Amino acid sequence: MRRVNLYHDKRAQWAVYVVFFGILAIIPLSMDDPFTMNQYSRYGVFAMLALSVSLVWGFGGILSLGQGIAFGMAAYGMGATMQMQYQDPVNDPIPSFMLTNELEVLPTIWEPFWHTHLGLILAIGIPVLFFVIFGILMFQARIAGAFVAIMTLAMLGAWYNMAYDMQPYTAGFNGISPPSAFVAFGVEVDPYSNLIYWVSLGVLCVLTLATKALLQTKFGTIVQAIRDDPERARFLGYNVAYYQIVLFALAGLIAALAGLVWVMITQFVSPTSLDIFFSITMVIWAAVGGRMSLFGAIFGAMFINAAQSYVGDEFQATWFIILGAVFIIVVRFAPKGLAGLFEYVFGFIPYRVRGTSGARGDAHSASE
């Protein structure tokens, strides 16, 4: 029998994860409020986010800026394919902002998202597919460290653009607003139902465990040592870009799977899903929370956006700069975030086991 930090045993952070969950799928039975399910589903959107920030920098230590690519791709994906639902093939088979913008036929591009099924792959399957393109050019080349944060923020910057001056097939600044909501198998997704919250809960719950599990797998623990290490790993014999690669592309479907929901809550999509700031934001909400953590990222995620809802119309402008100063404090004095909060108060409770199966010492390995 040792003694060991309760925070780094595994059946203790899955029972969290179980708890934590099932706390959140019970509260629309407690209330009755329209408009507080939207905006907490809008919470459970941005804790993807931040679940996608702190699996590809916490554990793969790659600083990634522009996981709004991803975003913002399946969030113009969503868009299309909500907005085809509503026109009709024979009597109004173009939207009405490709008609103010002078186009007299349907664009080529948009012809696949008549159809729901192929709309929500493209959504899904064009930003992943742009994720490991983009990750090969970058990783087979070394690239690391900062230069990876510029050439991703560089790309966000140039999908920002292309957005807002494709008017005539994006809608512009103006974005695409689907008149209805979207329909899957005969059932419509009302953007202020109960339904919305736990689509929310249950793609963010499945991504979580998924995401969990996946890092306690051999995959995991050498994703880790990459990040750790990449050079004693590419000694070792392993592929060190290959892991680099999946790593960004799952956490770039992550991303994507993020702004799949967001556009069936908002029922909007423009090229703020692209927008430079958001996509830092993520980065913030999952320092603050604890990068190295997926709970710790999740829960920045929420108590920021929950702060931000009701203290920040107090504060408007000056909101940014206390979330700018927040940040900082955090990156200087707990690197670890909130997460590290906990991971010190769980140090004072009593808890002993036999051997090590049942726990990990290091916080790197824990994969929380």
Given for the second form:
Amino acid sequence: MRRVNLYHDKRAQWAVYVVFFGILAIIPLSMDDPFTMNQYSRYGVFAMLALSVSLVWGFGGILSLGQGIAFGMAAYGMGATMQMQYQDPVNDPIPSFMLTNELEVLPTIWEPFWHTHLGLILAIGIPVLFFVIFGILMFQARIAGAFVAIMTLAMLGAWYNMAYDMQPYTAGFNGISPPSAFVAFGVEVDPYSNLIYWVSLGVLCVLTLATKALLQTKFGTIVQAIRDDPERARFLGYNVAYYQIVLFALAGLIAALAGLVWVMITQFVSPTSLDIFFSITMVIWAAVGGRMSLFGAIFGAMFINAAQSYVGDEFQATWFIILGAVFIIVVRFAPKGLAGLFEYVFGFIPYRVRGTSGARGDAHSASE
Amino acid sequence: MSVHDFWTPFALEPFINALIIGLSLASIWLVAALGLTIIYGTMGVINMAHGEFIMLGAYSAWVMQFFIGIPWLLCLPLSFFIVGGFGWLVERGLIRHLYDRPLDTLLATWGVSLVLVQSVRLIFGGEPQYIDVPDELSTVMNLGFIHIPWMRIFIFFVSLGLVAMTLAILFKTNMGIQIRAVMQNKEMAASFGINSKRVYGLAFAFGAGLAGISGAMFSGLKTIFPDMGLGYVVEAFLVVVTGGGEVLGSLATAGIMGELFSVFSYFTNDTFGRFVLFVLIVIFLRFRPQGIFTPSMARR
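Mind pulling up the form predicted in complex with its partner chain next to the form predicted alone we just looked at?
The complete assembly is shown below, putting the previous chain first.
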């Protein structure tokens, strides 16, 4: 018999995930409001972004301020795919914004998006490939800490400018707004329906559980060891750069999927998806919820965004002051966020388990 | 813009003009980055609120002129002290507790910047404000094919003056010697009786004050609005990090970056020039993360 913190019990954690996603999944059954469903699916996307930040920063110790790169790239890929679904190959082969920009033929980089499947593969594949290359560039050189933050930030700024500037290809500031909803396998994903909510939640659920499972493997343990002391992990013989690159790319993959779903929901993509402010906001969600807990990060994203829309546009300035202040307090006094608070409180609940296995060494507990 | 006129061919006179614009831009980035250089170089803090310190400098100049009627030139040194004092408070209340967690200082100062932007928006409104500058500075200098506003020339020389002043403070005063001692080895400096906490506080205040003076100066060049800081902070960071956190490094980097950007922009356009510049910096940092000059200090 050994006394442990219930918070670190793996079975309890999985139970929480099942209950959480179970409750979220049946929400549409109790209400029939397409606009609310659209709103909620957006929270799902924000949660995916917080998940990717939590994975790369909370568990990998890599503070990436450039998650928006993957998000934005995938969003543009998806925007192009949906736009080409609307276009007719014979009568109307060129999107209208290109015509106003004096393009007479469809640019070559837009050609693959005629095919929905190829478009989706590109929308996910290109950002992930970019993150792999960018990761190799940074982590092979053993760049860490604030330098990663600055480099990802600069790269994000570069892509933002690019999206803004390549007006004939990206519609510049106005952005691409595909006129019709996304159609996959003959099913139209109406952005104002229960379906879109389940798509968003489904992707979030699968990503979360997969990440959770991944972090419980040997890979997850090594990644956290690298976060706590890269030098020591290197001396133990682990290829630190390899693990960091893979982790960075996985976080990019999650952010890319978020971008994909985002455009399905909004039918709109513009340079704001590559905005620096947006990418740092993702970090705030994860930090407030608890970056070292996937559940905390997801909850943080949902809670903060729900609160933000509840407050409304009228008090937006006040809201950001509160958010900034909360963020400062969290960073200063509670670096583990809300989840850390729960961990602390649960430490007082007497809870015993038999033996030593089963309730030990979980992902959440591995930090300090 | 259409695709066909993307590339501008070379011509001597506009090219020289572009080089001069590059110098002017470099001086703006330099003066924005100078305070950040002190803060980053001394304590290794990535101050994300630096752009907002610049914004505060601009607003304090505007308030002093609009409500009290202080002439613009006098606003510059006053902004230094106002924003410097504010920076000192931020260091006392927040940064001081986070020195052993460098990534968290980055995030906490981002929180500070969020609060500052929105507070200013709440107090002064989001609409742009204008400031009156002396008539001599609001005209344009004409030298044949070269047209430069006097304001830009003024900023160019003031930025060089500020660099000289900073170097003088760092190398000729007691305070500067203490700052450099703490920079190189905090514990060793402390054992020689230097109060490193006080030095950090003053260095941060000095860096913030430099942001304040640059903000007041930019207020003469452009309009003032709550988000204006974001327009400077990314470039300022790149200057500082590429320059290795040293004053002369920042001077060199700002010059190179300004010229490169201006030349790229001349051949293509502003946004594409910026894209190329950012990518080049990322590649540069990959090979020389310690910056353009090897720093003499210990890296924390």
